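Take a look at this single chain in structure tokens; it is the form predicted alone.
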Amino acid sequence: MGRYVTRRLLLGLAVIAGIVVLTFAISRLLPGDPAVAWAGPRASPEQIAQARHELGLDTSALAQLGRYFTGIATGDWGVSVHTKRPVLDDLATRLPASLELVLAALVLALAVGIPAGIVAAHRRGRAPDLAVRVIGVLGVSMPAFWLALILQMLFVDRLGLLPIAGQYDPALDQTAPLTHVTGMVIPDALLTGNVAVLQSGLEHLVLPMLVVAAYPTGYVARLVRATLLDVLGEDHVTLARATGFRSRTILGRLALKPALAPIVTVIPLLLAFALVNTFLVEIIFSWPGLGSYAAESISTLDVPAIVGVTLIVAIFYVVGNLVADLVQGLLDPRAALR
């Protein structure tokens, strides 16, 4: 197992160091001069050089990607162009929004998707087991700002239940300030007793929340109903069923537990990948999160925040895989001798 462990972890650091020499040259072929973007439109000749200094893209390729490597090592990656902060900064301020969305959609994915999933392979071939895989392939398949539309459409211009965009309210930061701790929202809200920001937060979360959930829920849903049948298929459970154990005692004492265990491998990779699909939903429902700051670098061609953004995406994948192959490995020994 430890040698398992180390190959995972030095092909995870491999793979982070391609990604970081990928990102390098992406931002050497984006459109536009980072040294004119940094030194202002209206700058001279000498200003914009030695912004060009400054940014150190006046030395040799194989000098600027060594420097990209320190920076990153060092947690230097850079300083954007549109807010004139450090990206890293930048970064962790508007991450634990993005995260407070994503955890929020992945717990109310588990929380539907594992029980419906149950519930369809109990029911297989019935009215439930129909319903399940209909919605299951509908959250897998729908774009989720075509989603986020229709909720909208619905919930707000329609209905006039909810708050269409922002975290919460902000004429809340005049009467209730909120006072942060995590950079979340609602866990703040609950770690200070603001009541006012927290019902507020819960009202903006839940239409993001929904749209993000659609994907992970159906693909939590069609995963546990399929690994579900599977173990029902088993020759211990067949044999358990002749005996006259009854349909309950057979799905909740053996054929659950082997059921889930692939659910614990996937949900890192669920969580990275709906750390992704959360961009076009900030953007729509002005998230302000990674999304939010990644559209406002690509209109401002600022490349350093590309970058930062794509960087923390790909670490966040390669992290996440390599999360749900240490778990495969402890649950299934198997895994680790290939």
Contents of the next structure:
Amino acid sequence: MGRYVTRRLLLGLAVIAGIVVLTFAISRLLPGDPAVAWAGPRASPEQIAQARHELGLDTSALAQLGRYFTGIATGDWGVSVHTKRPVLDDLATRLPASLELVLAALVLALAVGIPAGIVAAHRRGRAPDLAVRVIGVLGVSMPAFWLALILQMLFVDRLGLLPIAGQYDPALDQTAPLTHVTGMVIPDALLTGNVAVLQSGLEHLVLPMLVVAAYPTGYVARLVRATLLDVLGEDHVTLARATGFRSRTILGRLALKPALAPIVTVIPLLLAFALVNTFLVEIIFSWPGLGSYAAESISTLDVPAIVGVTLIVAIFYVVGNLVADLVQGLLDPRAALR
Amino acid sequence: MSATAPARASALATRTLWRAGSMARRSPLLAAGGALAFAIVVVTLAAPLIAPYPADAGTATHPAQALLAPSAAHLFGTDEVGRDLFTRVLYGGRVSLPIAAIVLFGSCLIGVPLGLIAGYFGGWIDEVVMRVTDVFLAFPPLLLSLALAAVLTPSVKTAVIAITATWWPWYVRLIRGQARAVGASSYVETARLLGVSTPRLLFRHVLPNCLTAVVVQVSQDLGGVILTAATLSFLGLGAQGPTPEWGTLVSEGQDYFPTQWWLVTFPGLAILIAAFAFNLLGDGTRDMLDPKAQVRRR
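Having seen the form predicted alone, please provide the structure of the form predicted in complex with its partner chain.
Zooming out: every chain and molecule, the one shown earlier first.
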């Protein structure tokens, strides 16, 4: 197990290094001269040359890559052109909002998807099974941007039930200012006992959370159903059935635990995937997270910011994969040998 | 001979129908997905014949009929320059479906040989191929597509390149696993001992045994690629107007939303139905071809 963990960690680091090289290549290919962007629109040729020198753009590609690597490793991810702040600081302020949305959506997806999958497997081939399968496929086929717009139309425009955009009512900053602890609105409101912001925050969370949850809910329901049916087909379950145990007992005592193991391993990956899916949803709901930041950066061709977002999401992917592999290794020691 | 031909044809038709019927009973979702996907392909191919106003698929303008709500004359209403939305949605499949086909064909073209080589030879070749694949896998499809689309000018071609660039690694992984298992089997071992050349071994003996997995994967990916392509177009990184791509249509309709609700609702519904149909088909195909799933279905 120890060797397996070390090997996986080293491989994860190698992949992150590869990603850094790839983002470097992309940033070099992006249109626009970073020196011109950096010096500003009214810069003289001398100032642009000065900026080029300061940014190290007059050295060889390999030297630049070396600088880039040390910068990433020491926490210097460059300065955003449009916010004029260090990219890492920008990411740190934006990430909590995205994480809050993704975590809320994942909790919802697991709370709905797992029971739905169990019911489907339990009533295989019957109406509930068919319903869960159809809804599960609908969930993974749903264009997130479209669902977001349709929900906005129904619940905001037609019914007037929920707020259209943002994370909470900005007017509350005057009457009930929120003290930042974690940077996430709802945990902060809970921790500081800020009821007004909590209520407003929950109202703002409902629609984006539903949209982000659509895909993972469908995915989890399908996965739970499939793995549960696999386990139910095994010999020890048949033996238990022949011995006369009730099917509810078999499901709860024998089948559920081994069937839920794949869900545990897939959660980190779902989290990373949902983080990207969130981007579109954030843009439509003006949610102040990484997605809105990425959209702003792309529209202003802000290279350091685009690269920063790409890098942080890719790192989430790698870490998600790593955690999934390690959990798999813990749950099923055979996996570590492969 | 001439007398038996119609009889034979009708017997064949009966048998095909009977088979389709028995399959539909065993796997209603596969049958529904297959029928829906088939209908979508037929409607897409026949769009010029079905569409009430074929000229509206392009740059035609009818200012007098701008932004009409759905009616008998315009089932899905009309857009801001008076084009019939039903026509444009019908033509949308002529962009999305070929994109999905080309992306998956391209992904197989890159992924299958790489996976075959990595899985069959193993060792350092395997290590190098798989680590490069891991780097690309760690890039979320949407993000790499965004970055690539920012480098290249947005068009259908760019979208195809961007999606393919993030899709092929999955095929390397899949085929590598298959090729490893097949390569270690005793009949491949025997063929090798008999002196069968390596390329022949790879393409005649190993590859055919991996193809089922490829078919299952492609059928499962169709819906996902359609969805990704629509997403890129929605962000303005794929098809550009006046091309009636579904994602582009939703994006254009956003300006008139929610008052002119039909402009967003119907093209989006088309994306959902197409992805749903192909995902159902993919699930059913896997259940049918994957022996492990067969046991499960029993």
